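We begin with a single chain expressed as C-alpha cells, specifically the form predicted alone.
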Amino acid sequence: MLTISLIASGKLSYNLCEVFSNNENFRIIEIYSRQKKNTNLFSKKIKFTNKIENLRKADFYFILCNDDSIKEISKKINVEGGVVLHSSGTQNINILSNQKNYGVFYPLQTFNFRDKLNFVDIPVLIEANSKKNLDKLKKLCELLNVTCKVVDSKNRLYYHLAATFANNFTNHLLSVTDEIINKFNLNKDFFIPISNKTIQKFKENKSKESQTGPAIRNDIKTIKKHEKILENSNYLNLYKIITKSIKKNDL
C-alpha cells in the first residue's frame, strides 16, 4: 500500500483525495492546509495538519497549491525517502530540486468540487529527477489505473497552452453565449446540438478545414450587425479579436 501526503485544500486536492480514498491501494496520511476553508468538504476521516514543516513520512507528498507557491512551499518541506510532486501544467521540475526526490503528476483535467470525476478518463502527464522516481511514478498511475505519458516541461507547458484554449476560453465563450442567450430570451436548448457538433469536429481533427461564419466569409454586413448589438457590452473587443483570428486562421 502506497501511503499519500496532500499539500493544500483545494479543487485538486478535494478530488485527489476522493480518488485515493476509493482505492485500496493507497491511504492517505494527512492533508496540510493553512486555512480551515474547504476543509469541511472532505471527509471526516481525513487527518488536517497546519505545520508544513512536520510532515509525517509518506511515499508521495504531492504540493497541489497555486503555481506561483509551489517552490515556497517546496523549501519548506523537510522529508526523507519520499516523492515530492507539483501538479503545474506550467511550472518546471527543477522548481522542486531543494527535494532529493521529486517529480510532476499533472492530470490533464479542469476540477470543481461538485463533480467527482473518474480518473480513468484522464490522461496524466508525468516527470521525474531519476530513473527509479519515474517508475514509482509510474506505479502509481498503474495501481490509479490511468493513462500516464511521460513529457518533459517545455513540452508539458505546450499541453496547457491547448488545454487553456479547449478549457478555460471555451468555457468563457460559451459563458457568453449564456447571457446572450438569457439577455435576448432565447431557447438555450437550440444551441447544444451546434454546441455537440463544434466537439465532435475537433474529435475528427475537423475544426479548421470545417470552421463556418462570417468572419471566415469575410461577411462584412453581418460582423457589422453583431457588434452593433455588442457595442456596449465588454464583449465587443472579445469579438473583434476572435473575427480577425479566424479571417488570419493560422498560428
Contents of the next structure:
2 protein chains.
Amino acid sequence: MLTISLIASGKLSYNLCEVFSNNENFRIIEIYSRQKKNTNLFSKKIKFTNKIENLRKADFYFILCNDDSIKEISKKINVEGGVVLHSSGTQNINILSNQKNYGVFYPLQTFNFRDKLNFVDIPVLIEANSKKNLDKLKKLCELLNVTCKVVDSKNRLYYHLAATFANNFTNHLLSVTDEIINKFNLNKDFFIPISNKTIQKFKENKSKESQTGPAIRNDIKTIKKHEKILENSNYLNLYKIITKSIKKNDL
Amino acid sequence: MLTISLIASGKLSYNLCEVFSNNENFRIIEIYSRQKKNTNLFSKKIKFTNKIENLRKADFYFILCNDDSIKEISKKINVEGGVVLHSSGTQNINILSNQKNYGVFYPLQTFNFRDKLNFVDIPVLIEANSKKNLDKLKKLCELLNVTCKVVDSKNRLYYHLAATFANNFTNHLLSVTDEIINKFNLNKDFFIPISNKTIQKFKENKSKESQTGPAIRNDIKTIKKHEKILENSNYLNLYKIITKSIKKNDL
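Okay, that was the form predicted alone. Show me the form predicted together with another copy of the chain next.
Following is the full complex, with the preceding chain placed first.
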C-alpha cells in the first residue's frame, strides 16, 4: 500500500482524493489546507492539517496549489524518503530541486468539484529527477490504472498549450454559444448533433479539412449579418479575430 | 411518393441526394448542375441536367447553391405546383417571393462529401409562405424522419450565428490544437478525454461554470509562456483575444 499526502484543497486535490480513497492500493495520510475553504466538500474520513512544516510521513506528497506557490511550499516541507510531486502543466520540474526525490504528475484533464472523474480515462504526463523516482511514479500510475507518458518539462508546456485550445478556448466558444442560445431563446437540443460532429471530426484528425462556414468561404454578407447581431456585445471582436484566423489558417 | 429536384451539386446536395435516394418515400427527378464539378461523386443512377429553365416537374425544388445565387436561380426556374425551397441559414424566405409556393429547409449541421450523415439526428428549421406549404414541408420532414421546427427568417439567423460558434469556430480551435500537436509531435490520443469532457459540459449546460485555465485565473505568467511559444505564429493574436474574452465573459 502506498501512502499519499495531498497539499492544498482545490479542484485537483478533491479529484485525486476521490480516486485515491477509492483504490485499495492507496491510503491518504492527510491533506494540508491553509484555510478551511473547500474542506467540507471532501469525504468526512479525511484528516486535514494546517501545519505545512509538520507533515506526516508518506510515500508521495502532491503539491497541488497554484503554480506560483509551488516553490515556496516545497521549501517549507521536510520529507523523509517520500517523493514530492507537483501537478502543473507549465512549471519546470526543477522548481522542486530543494527536495531529494521529486517529480511531476500532470493529468491532462479539466477538473471541478462537481464531477467525480474516472481517472482511467485521464492521461498523465510524468517526469522525475532520477530513474528510481521515475520507476516509483510509473508504479503509482500502474496502481491507479492510468495511462502515463514520460514527458519533459519543455514538452509538457506544449501539451498544456494544446490543451488550452482543446479545452479552455473551445469551452469558452461553447459558453458563448449558450449565451446566444439563451439571449435569443433558441432550442439548445438543436445544437447537440452539430457539436457532436465537431468533436468527431477532431477525433478523426479531420478538423482542418472539415472547416465550413462563412469565414472559410469568405462570405462577407453573412459575416456582416453576424457582426450586426453582435455589434453591442463583448464578442464582436472575438468574432472578427476568429473569422480572420480561419481565413489565414496556418501556424 | 414525393418527387424531388435538387439544384446545385455541392456538399448539401450530395448529402440530401443520399438521404432521399435511400428513402422509399422519395424519388429524385434530377439534379441541376451548371458544371460537371462533383457530379462524379454522386450515385450513377442520378440524372443530371444543366438546363435550369427546363426543370422537370417535381413536388419540391431544393435550391442548394451559394447564398448569393439563390435569388437569381429562383428567377430562372419555372415550376408548376411544386414548392421551391432554399436551405440557407441566413437568407430571408422572401428572396423566393417570385415563386407561388416557397419555403426554407435549413438543416442545422455541417456537411461534406466524405461522410454519409444520418439525417434522423439532424434538426431542420423550416418556414413557408403559406399554411398549406408549411404543412407540405412538415410532411416532407415526417417522411424523412427528421426533427423539424418552424423558425422565422430572423430567428433562423440567430440559430446560424450560434451554430457558427458551436461548429465553425470550435472546429477552428480544434484544428489549431491539431497543428500544435503536429508541430511539437505530441500524442493526439491524450487530447481525446479532455475534448470529450468539453463537449459533455456543453450538453449539460455547464460550459460557463466549467471554464478553467490560465485566462479565467488571470494567470499572467502562464499566459506569457504560451504567448512566447506562439510568438511567430498566426495564432498569437487569436490566443490573446480569446484569453481577453474569457476574462470579460459577457454577451
